[in-house]
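Quick heads-up: it's one chain on its own, the form predicted on its own, in structure tokens.
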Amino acid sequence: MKETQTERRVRVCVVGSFMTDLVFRVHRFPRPGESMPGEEFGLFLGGKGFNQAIACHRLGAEVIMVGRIGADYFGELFLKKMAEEGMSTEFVWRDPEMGTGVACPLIDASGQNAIIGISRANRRIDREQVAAAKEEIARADVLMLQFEIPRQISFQAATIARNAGKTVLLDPAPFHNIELPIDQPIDYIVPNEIEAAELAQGDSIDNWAIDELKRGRQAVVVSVGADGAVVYDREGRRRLPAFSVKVVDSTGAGDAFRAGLAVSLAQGKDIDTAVRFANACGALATTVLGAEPSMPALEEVESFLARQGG
């Protein structure tokens, strides 16, 4: 008997990045030329692609991650973590020449962060690697993309998914890797407010989002941190408020938000329900230090939402 959407785990494919985060907690961000003592250090696994993949997995989805790491210690850490989580590493290739990506997030006393990243092996993911994963991309209910890998690789994957009639969700970050306009087959564009302003190129975010809907997007969802998220779709514009929590570290919160959105959409939820679930995922992620450790499990999110009244 053919399985139904409610009888199986939804499938999410993430084509994206692996970044090792060297995290420094500081009272405030240093000024140019200033040396100052830090308060805490941690080494965490991250990268927008990896964060979103592991978050979707913890939210109950069947996840395939397509990406590239180095043949180094940091790469081993990623493979070990994915094995511990019970995730497939079939399409995680090891580059013999370039090391695993690294990033240095600085987190101030308010929980806000500033990040320096070096892509390294992430820039070497190629068309051959995406082609090898073609069947998995086509099987997925949702394909998740970002711009920490070469954009032409992301768009190759988007074309595969669209040709298979599947949903494509784009996190257009970091902005400096974007080539405008985004003409590729994307159903949902999910920037933060800074990226949305950049994408608008001097116009208002509202006008830019409306133009994107005219280009055939299902929706534009702009995450606005403590103010929640703004949804643009055929029904108009509306803001769904964030949940109030004590912020420890905002690193990875956006990835948790996008994972929650992707899983909910894969389950057939309406956009407002999906964004509310995503807001809960993002809020919970800010309560834990580090990116990967902060990606919440489904049980945590459901319990949190129950406490919020549904």
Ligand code: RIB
Second form
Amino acid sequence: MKETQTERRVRVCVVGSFMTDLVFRVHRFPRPGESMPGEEFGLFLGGKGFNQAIACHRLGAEVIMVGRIGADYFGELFLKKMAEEGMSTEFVWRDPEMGTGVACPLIDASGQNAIIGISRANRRIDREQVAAAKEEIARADVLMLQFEIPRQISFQAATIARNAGKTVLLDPAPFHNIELPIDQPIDYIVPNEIEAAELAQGDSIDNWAIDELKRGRQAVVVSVGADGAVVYDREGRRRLPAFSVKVVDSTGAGDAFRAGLAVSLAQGKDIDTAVRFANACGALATTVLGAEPSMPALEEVESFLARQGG
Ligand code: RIB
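Show the other one: the form predicted in complex with ligand RIB, since we just had the form predicted on its own.
What follows is the whole complex; the chain from before opens it.
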């Protein structure tokens, strides 16, 4: 029988961010000091944590999201969407004083984005709130982390997962001018090429990735947009090509990619198979405007892959 992604319901925990995206479509990015008319506006749910969580859910995983929103209208929108999707909101905390995180993605005519984000309530998630979700973090097959919440909180969650023998996948975005602490229990580092170059601190990305493998990472996977992804592991370095699609908006494509990777790895797939699946998720996410609406469902990814020849 042909093996499919639906065989085992894996568990993913995301300790991460919620951001409301105020999206402006423009024919080109503005220059400093320039006022220019935009072409389209949309308000979408986003945030790297939320995008990855809802993407994993749509790919069939059982997902627990741990994060903090404001006691405001934007926060309500997240709770409503999660309820509609059948996702647990047990560990979504509300900040009585600080509003929900916001971001402003600008999308140009080619679908490229430039994003300004302000984390707001996301920055105030505290150690007790993560500790409250300790059992769920330990029960998950994979823990997914990003840097839109305080790093020490991400690393607290990573330690809980590692102590339970679980896999930790870090998306080091947005980049915060840091060296990744060597001793942090991270199995997979999945930056884009800009973040990888920053992490390499003037050295080559290849050398940096090899150093990370020596520090005990299972793999480093660098996503390179339309060029696919570069995998570094004990087998060496290789590039797995992206799928060609008509790009409408690349916002959230990286999150769909990381979700596909996490779900596949949790299912025990080998890294190349997981990256191919992730590339399909990322490609599909670029074909729809807005982050949350673009996160593909498992059936879409499977039929897309079938059309690509397996
Ligand atoms: O990765 C895309 C996300 O980054 C957007 O949804 C935006 O909220 C920013 O956090």
